[in-house]
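To begin, one chain is listed below as structure tokens, in the form predicted on its own.
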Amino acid sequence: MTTLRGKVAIVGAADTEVGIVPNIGATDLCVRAALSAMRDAGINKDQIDGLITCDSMAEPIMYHAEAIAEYLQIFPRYCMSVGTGGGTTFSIMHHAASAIATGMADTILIAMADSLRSGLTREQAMLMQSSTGHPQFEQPYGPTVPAYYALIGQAHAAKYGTTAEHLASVAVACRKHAALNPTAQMREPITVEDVITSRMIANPLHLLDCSLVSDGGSAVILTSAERAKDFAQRPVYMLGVGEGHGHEHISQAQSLTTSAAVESGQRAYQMAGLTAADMDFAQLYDCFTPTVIVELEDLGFCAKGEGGPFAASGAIELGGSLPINTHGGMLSHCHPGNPGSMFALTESVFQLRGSVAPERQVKGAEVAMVHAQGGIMSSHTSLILGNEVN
């Protein structure tokens, strides 16, 4: 079987400012991220022959990737925009790596941005939240996105005894990491008590169990492993990648407590020839705290049903056995919608380069699991990244 293991490397990575960025639109943020990633890689725009973006909710463009190419005045031979929810970043990483391995492009820029905080009115944001569900079987009952994820939290609690304190420990760990990150949107320390006494949004989700609403953009540059050594930065290699797709609408999910992260993780581990025990850190999609509990279990970091106690033990904090979301995650760093997982990717690159501040650096970091999902725990992609091929 043909494998992508070690065939492709990330050679450029950059983020824009995040949080509330009122004077810069989503398109401009996307372009700024792209230009910054090129500077990081030490190349100019004429060396880019592949471009991938995702559309913006605040500034939608019918042919988004082509519009960004036009804006940048680059003329790629591989150009597309994608949309698989919050997992867009990692699913397209899989396809971009395949494009490089098969010669469709040599150097691919992936740039994504949105302005959900400044670019949407409250009414537009609520319409976006309420239009996610199935138009026939879910929307008529009036739930928004938090309500769908609350089903997962309720189911996990009913089956495994997961508590509000277990969920809150995820938010507390992410905030501890954000407090060490000067670029994070929310840096004020919080406690478990703060989380469980914050306003109820959709039982069992309190306000601090929910991800932020943000502006921001991010970009990475991929090329072949052979060419990667000629770039300015230390390459970060893709060692494994796998996808798993279970459903679109949560009412059609086969399980509320086990996700297609099981399949995506297994496929990534198989390609990399590694296991969960080999990961030095993990970036896990944290749109809501229950998703992290499920992902910890489904990706093999603890047994099924033990995600809550594992998180509460401190294992997921810096200095623990599996630090997660070392930039603060979407719970505390930022979450500008579909591009949200881009920041987990760039953080992983910086960690594996050893270029983050010492207080946030995972000591001896060599291999990482980077996982994202889109929809309501619908489409999953797992990446295993390393700073060496062997």
The other form holds:
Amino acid sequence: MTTLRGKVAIVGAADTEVGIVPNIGATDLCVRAALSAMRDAGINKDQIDGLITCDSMAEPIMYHAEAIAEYLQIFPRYCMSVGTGGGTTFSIMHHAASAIATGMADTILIAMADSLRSGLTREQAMLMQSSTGHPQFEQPYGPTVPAYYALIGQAHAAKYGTTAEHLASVAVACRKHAALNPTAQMREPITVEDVITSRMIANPLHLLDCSLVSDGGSAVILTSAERAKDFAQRPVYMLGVGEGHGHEHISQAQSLTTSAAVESGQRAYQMAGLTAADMDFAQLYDCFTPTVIVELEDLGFCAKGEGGPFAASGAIELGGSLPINTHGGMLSHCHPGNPGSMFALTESVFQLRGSVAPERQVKGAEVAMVHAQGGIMSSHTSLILGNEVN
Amino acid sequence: MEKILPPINAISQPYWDGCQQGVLRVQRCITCGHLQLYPRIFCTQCAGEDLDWIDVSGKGTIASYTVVTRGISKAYSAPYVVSLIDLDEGPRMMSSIVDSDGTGLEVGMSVEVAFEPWSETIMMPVFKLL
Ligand SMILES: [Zn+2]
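Switch over from the form predicted on its own to the form predicted in complex with its partner chain, please.
Time for the whole complex; same chain goes first.
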């Protein structure tokens, strides 16, 4: 089997304005992100021969990628939409890298956007809440999205003694990073005390343990490592990628406290020939704070069960041993649904280019773990990115 | 506004019939004896396709729980408890714990099934602390 290690690179990356962006719909936002990424890469739309998108909830389109290609008036030879929830962004990267390596396309645009904050009707918002969960054996009991993740948080607390303060330290770190990032939606610093005294949503999750609801779009351009040298920006290479798929419904999970991030991480590390200890920073999917605790453990950044104390130690803050979610994450930067972790990807590109403001640049950053999951800790994809192939 | 009612199908009908009769049932593989929920058209352990149903004790333990303080719709009056229950016979299921507002609940506590009429045709399996 040929490896994807070092075969593709991100040569363009851009975000739209995020947060509350009311005067533009999700489709237009997706296109705006795409145009910005092309500008960043220094190419025009006719050089794109592959397109991958995900559908929007605010403006659902049956054949989303076809519609975006049509809007752009591009005529790719590789075009599809992917749907694995929050894990979509990085499973897309896996597919796109494979497509480039096998010659299905040369230069792929990945563009995603949604308007969950400004664009959803009440009915759409309700449907979004209740569409997770088994229609017969889960949904009737009225679990909300936070409730599903609360079940994971509660199980982790019972098994490992993870506390509300441990969970809160994740939200505090993300907010600290958002405070340094002018593009973030929520920039007012918060304390552990603020988190644990915020309104209880579904115990152990307080309001500030929950990610934002946002509008926003983001796009990247991926091409082969050879072609990448001809682009304007410093290439950011994909050194490793791996997926793990454990379940769809939380009542069917093999474990509530250990996720398929173990497998996705191992596959990515193996491809890259690197370990958790080699990572200079990590972007970890933070829809709710317990998710980050589990990912820190399952991706090997600390021992199983030690995620809480590890997070609370300050290790995950800028200046710590493993800064996470350096843009502020979905807890504080923005979370427009499925595109949510695209912003973790573009942030990683900017960090690895060394192009972010000095006060929030991870010093000497060379390699990073970028991880997302979708569903209820269901589908996991881990990416290892680096600014050199060797 | 109505609560979300399960869309019953041919495979799950015996489960919901059992609930109407006040018994909790799980699917059993005739070939290997594996018990499973939700019901499927094959056994996930041995891939056998000969399946029937057995009545279970209705007793189990709390694998996890949460108290939802903002209900999913007006039909669900918050606070209410959403829980994952490990049945004594093995399978795990989602349910509610109905005699509790969440105070004093702990993972590992023993619970027992009860049935609540949710519609003309649906008796919903819920749990109470033992
Ligand atoms: Zn069997």
